[in-house]
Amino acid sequence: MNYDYDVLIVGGGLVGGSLALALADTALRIGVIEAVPEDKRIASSAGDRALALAWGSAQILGQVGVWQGAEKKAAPIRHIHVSDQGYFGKLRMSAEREGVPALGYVATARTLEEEVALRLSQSPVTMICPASVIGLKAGSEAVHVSLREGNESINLTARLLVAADGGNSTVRKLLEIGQSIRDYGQTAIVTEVNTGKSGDFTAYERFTPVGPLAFLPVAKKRYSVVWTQKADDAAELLAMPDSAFTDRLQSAFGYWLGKIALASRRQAFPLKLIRAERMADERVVLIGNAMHQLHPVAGQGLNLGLRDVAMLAEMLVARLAFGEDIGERTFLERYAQARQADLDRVIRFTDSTVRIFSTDFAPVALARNAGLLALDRFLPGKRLLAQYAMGLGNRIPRFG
């Protein structure tokens, strides 16, 4: 049969857009369905949020031509400093020790989105925007997608549909794919601060009895803060005057960076572990937040989504080279199986970290403090942890 597209990607954000770019130079006809117009995306305050990119994720973005422009506006993470409030245990990692220019990077969502949008505008990828998916039906030969574009209804066909439309994925809902949800009963307070001292581009992860507190460098004396709190405590902190909130934050973090001053408004996000019950369906595959949403404790959400992109692109390019059906169900199930180990490992790590480091129960606190001390001195173990922090626990797929 004749298809309108070979691959339709629902969601033109960082994950969906990166996949489109990864496939743009192939013989595949790619269409991207995006609900948010460009001007609204640019105006959204969501673009101000700081994103932690592992070193491996920067390499993936480099393969699709995004990192070359984004790197100029990103801050490198040259050191990682992990501490436990009230205890002596610390863990320190450095890019120099690992032989890389940076363990990772911090960039705003807007910086990355603008580079993705620019690259897409210069590619043969067809953007269908603004448009929303209102129905779909997958069969043995094609997936049929119904769209609402303005006042018009459009019907398209493709060999493969990729859902990259975020945590509230319309595609996942239309397919009635369930989710397993673990509510941590925690809220992340996100803001930025100016600091009295330069941290030499160090990322700090400080564990407190109520949850982790992260300071991510965005400039020499400016940091993005993610402060995990119990839901009730978060509401109290959000209602405080700026000066009182800053005092509480300073007390929790300490004076590693000297005196801190609030530099942006506070925002709050409830924290849950959400995982779709399956990754693949008939001629449909889920990637990024449409498939998984994690606690931000290890900053792995976007990094995991970009590894979804890299693996799927590599497998699709190989499939295309052999002239085989890119939407065939057993192929999509092989992709899901290939991604399973990485997904399981990251979920286990983030979930166990939240549980172990969000309690002040003395025996647990003493044990984790001893663990930090031991790991900081055990170089092979620290090297392995650094490799995972850089997103190198798996081979980085090549699709170019």
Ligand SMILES: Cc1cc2nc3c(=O)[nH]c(=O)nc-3n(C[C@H](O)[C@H](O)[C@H](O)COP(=O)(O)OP(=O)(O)OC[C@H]3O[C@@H](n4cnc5c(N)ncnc54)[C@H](O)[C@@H]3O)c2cc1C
The other form holds:
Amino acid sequence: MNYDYDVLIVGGGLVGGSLALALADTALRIGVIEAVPEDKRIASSAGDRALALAWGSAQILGQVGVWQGAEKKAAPIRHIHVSDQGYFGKLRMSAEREGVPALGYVATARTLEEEVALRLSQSPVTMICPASVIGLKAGSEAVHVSLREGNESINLTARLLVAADGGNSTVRKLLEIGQSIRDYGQTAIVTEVNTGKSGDFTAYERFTPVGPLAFLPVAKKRYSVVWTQKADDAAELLAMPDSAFTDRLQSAFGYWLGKIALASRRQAFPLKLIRAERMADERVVLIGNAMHQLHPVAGQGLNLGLRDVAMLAEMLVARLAFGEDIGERTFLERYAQARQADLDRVIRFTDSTVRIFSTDFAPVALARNAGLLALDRFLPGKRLLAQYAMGLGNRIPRFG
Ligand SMILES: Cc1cc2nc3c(=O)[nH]c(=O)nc-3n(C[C@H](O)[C@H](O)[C@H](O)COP(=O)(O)OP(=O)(O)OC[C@H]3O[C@@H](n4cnc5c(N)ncnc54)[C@H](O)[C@@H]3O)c2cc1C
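Requested next: the structure of the form predicted together with the ligand (the form predicted on its own having been shown above).
Everything in the complex follows now, all chains and molecules, and the chain you saw is the first one.
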């Protein structure tokens, strides 16, 4: 059979775009179907959100040629400081102690998106944009995709379709793959602040009775803030004048960084844990947020998505070398199996962090505090956590 493409990727976001780049130099014909034109995507205010990237994610972005340009605009995380408002427990980790230049990095989504778009424009990957998937039929030989591109309807065939179309995935809906959803009833307020003192590139995670508060370094005296709140409280905070909001933020965070001043507008992201019931189907595989959408508390969503990319790219490259069918179901199920443990672990970790740290019920608060104190003094445990934060619990697949 003649296929229009070997691999069609639906969604040219950070995950879909990275996969396209990972496969760009192979013999595979790659097409990316993206609904939103590049200039609109890059200009979107959601691009302001700062992403904490594990050291392992920077390695993956390096393999796809994105990190080389993005690193200049990213800030290193040299220390991590975890604390609990109103309690003594603290946990500190440092890059120096781990013998690495950085525990991770912070980059805005826009910085990474710009770099992905630039690399794609220089690659042989075909961008089909703006176009949306409206129909899908997967059979044992090929997957047939119907698109709407402007007023036109287009039909394409491929050996493999990769759904990287985000948390509201159309592909997942068309395939009637169910999902489990946990609505935390929380909203993340995202903004940036200038600080009175330099935090020496420390990332702060502070647990407050209403939810976690993260300060991520973007420059010496500038921090990106992700403040998780109950949905109703978030609405109130979002409606406040800047000065009142800053006062509330300062009292929740404290004076670790001196006096803080609001430096950008506030944005709201409702928080849910969404997990698709299957990762693979006939000639279709789900990656990134299309498969799993996490609470940003532990900064794991993109990190997990990039590990999906790296594993899938490595397995596809190996399969190609043996001249075997890259869309065959048993192969895709092997990929799903290979990703299962990492996915389960990250979801468990993120979900329990949200639940344990979103309570001021005294026994739980005391127990978590004792845990922070104990962990800070227990070097092997701390090292394990630092390795986890760096994304080193996982082997980094090689596909280049
Ligand atoms: C406030 C906040 C803070 C976060 N902080 C972190 C962090 O510190 N670290 C971290 O690792 N992660 C973090 N995340 C998570 C991270 O942003 C996401 O996991 C990541 O951006 C998901 O990328 P994606 O490419 O899978 O999905 P998306 O970014 O949603 O991309 C999907 C793409 O598919 C396109 N699309 C959708 N439907 C169609 C269709 N029918 N046809 C064609 N194209 C379509 C969309 O236009 C889009 O370009 C955070 C998230 C939030 C909300």
